[in-house]
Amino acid sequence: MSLPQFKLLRPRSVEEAVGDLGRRVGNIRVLAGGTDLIPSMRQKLFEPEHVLDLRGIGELRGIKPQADGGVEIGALTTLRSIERSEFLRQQYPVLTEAAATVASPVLRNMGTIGGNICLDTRCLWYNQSLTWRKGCGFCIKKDGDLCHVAPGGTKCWAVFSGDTPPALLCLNAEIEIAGQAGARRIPLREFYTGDGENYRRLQPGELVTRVILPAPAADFRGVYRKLRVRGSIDYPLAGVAVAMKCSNGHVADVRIGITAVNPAPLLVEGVSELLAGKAVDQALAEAAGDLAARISKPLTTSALTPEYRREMIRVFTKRAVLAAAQVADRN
């Protein structure tokens, strides 16, 4: 499938960039790594008359350590750089751990931490070639009126597909948003709406610039379970984040985030207060798995069963907090 025609604009600094977006809201898409937007330019989801190529700007690389212990990521780092940084590692890995699962080495190496928090939402209806989706009538998320997941409803079921998000909402992570009006943060749990056709809260002409990691998060320690038909390549069709503190064999805190079964990564309410204080064993585990598998809402957006993944969210969860606690209790 062919590309699209579009004009290439490849900007200097944040500024320009945002200056660039502010005077083509609506004919513009934002090019970071390009691993989920060619591909969907090349099925005709997005026909864009510019295309801003955000690679020249260096202001928006890099993992530097701050002096309060935090850390801030460029949001066009990417996932490899991620993966492979022996400061993250130590620091926070469960998002190391993440990112090692997105996609494969080669798409690694281009995706950006900044675009695998502004994914698409995926669907089994939507993400098609122009021809599939016109044969079914198109859905609500691009060029049509219905939702086939949930027919008669009026909102958009298509997933978030992300790895990383899950384990920077463990994190308290915060991320920085460049606009015309100046630059704002504010909390990544507060960026996704929950809906998957108008599914984060960027406004026309904002980008986002950097990820920030709060210093009190580096003492946990955690771990990412991903399941996918494939090993490599494939997005989650259920993932796992858990970030946890222990105290001599006990649970001093802890925070799990799941992805690829809502509209939006969620955190998992009421672990801390199930696990805080005792040491994990399988019945704990397991129950943490029933709060999870309670908020996900898998429907048919992916050729899995619905129950299938939402099971496998509870297994998932469960060996999850299992390894977590191992971990934790070591350091």
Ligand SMILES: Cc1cc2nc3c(=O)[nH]c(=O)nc-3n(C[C@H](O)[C@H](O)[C@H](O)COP(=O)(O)OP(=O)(O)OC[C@H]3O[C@@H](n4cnc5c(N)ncnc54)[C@H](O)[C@@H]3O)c2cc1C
Contents of the next structure:
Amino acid sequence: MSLPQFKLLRPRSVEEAVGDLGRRVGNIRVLAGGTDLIPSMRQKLFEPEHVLDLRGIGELRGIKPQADGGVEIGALTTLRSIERSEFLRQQYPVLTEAAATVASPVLRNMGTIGGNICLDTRCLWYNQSLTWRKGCGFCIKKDGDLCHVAPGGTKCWAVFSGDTPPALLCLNAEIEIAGQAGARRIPLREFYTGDGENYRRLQPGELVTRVILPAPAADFRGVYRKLRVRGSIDYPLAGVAVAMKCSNGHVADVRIGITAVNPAPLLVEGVSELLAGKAVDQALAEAAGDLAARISKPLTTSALTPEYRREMIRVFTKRAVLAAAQVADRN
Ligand SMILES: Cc1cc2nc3c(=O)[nH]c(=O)nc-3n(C[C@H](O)[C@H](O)[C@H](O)COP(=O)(O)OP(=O)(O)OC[C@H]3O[C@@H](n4cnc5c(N)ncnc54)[C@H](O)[C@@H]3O)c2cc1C
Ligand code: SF4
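Instead of the form predicted on its own shown above, give the structure for the form predicted together with the named molecule, please.
Next comes the full complex, this chain leading.
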């Protein structure tokens, strides 16, 4: 599968990048590590006239601890740097754990946190070659007007399958977005739309420049669990991040994020109310699993059945809550 023809733009600053994006709105794609964009271009899912390569913009790289105890991570920072950062491992372990499970070491050396946040949604009927899609009939997400997964429907249910966003949601992360009108900062939980087709709230001409983790989130210990076909490389088919704060063996606060079972990564509501002030046991961990399974709505967007993926959200949540309680209690 060859790449379509395109013109490559290599800006040296965010200002230049935003200018390039503004001038070519609609006909341009942003490239960070390229680990998702390039395969998608080979499959002719994107055929942009211009590709804006961010890799020459030094200001977008790096993990910068802040005076208040929080940290800013440039959008071009590789997942490998995040996985290996001693500072992040100490302060925000749920993020380093999630980053370490993305794809394979080679892909983590290329793939960036910005690309992981902006990752396109995935579906068995979409992530295929042009010939395959043509043979089966084009769908709503690309070139068609039907959905193979929910026939008769008008919404795309392709799933968001990034591993770091559920961890970032647990940490109350914010992102900075740069555009023609300047920079704005929004909570990550407001970034995703819940629609598999137009899955993120990014205006044409905008790009994600930074991830900001607040200082109070550094008090949380956490773990990440994920289901995938091949443990050495694959995208998640169900993923759970748990971040927890304990005091004297009792939960002080807890957040659970799930991925790969909805068109957006989601925070599970009601878990803090369920667990706060209590010592975690099997029954409570199971109850947390039920809450997470309740908001998991996978459809047949992958080779594994929706029922199995939903059940694995329940099981992983239970295991992750028990594991997080052990780690959090030691700190
Ligand atoms: C075999 C294989 C296995 C994989 N397994 C996993 C996995 O287990 N978990 C997982 O999470 N991912 C997985 N991926 C996907 C990918 O490697 C990662 O998600 C990676 O973090 C993407 O980052 P990138 O920098 O390479 O993004 P790119 O491919 O460069 O970009 C991805 C998308 O985000 C947009 N984009 C990138 N940066 C920005 C920005 N700063 N602002 C606005 N838009 C931007 C691009 O335009 C594109 O649409 C896998 C990929 C492959 C090929
Ligand atoms: S969920 Fe439906 S519309 Fe969306 S990519 Fe899959 S088949 Fe296409």
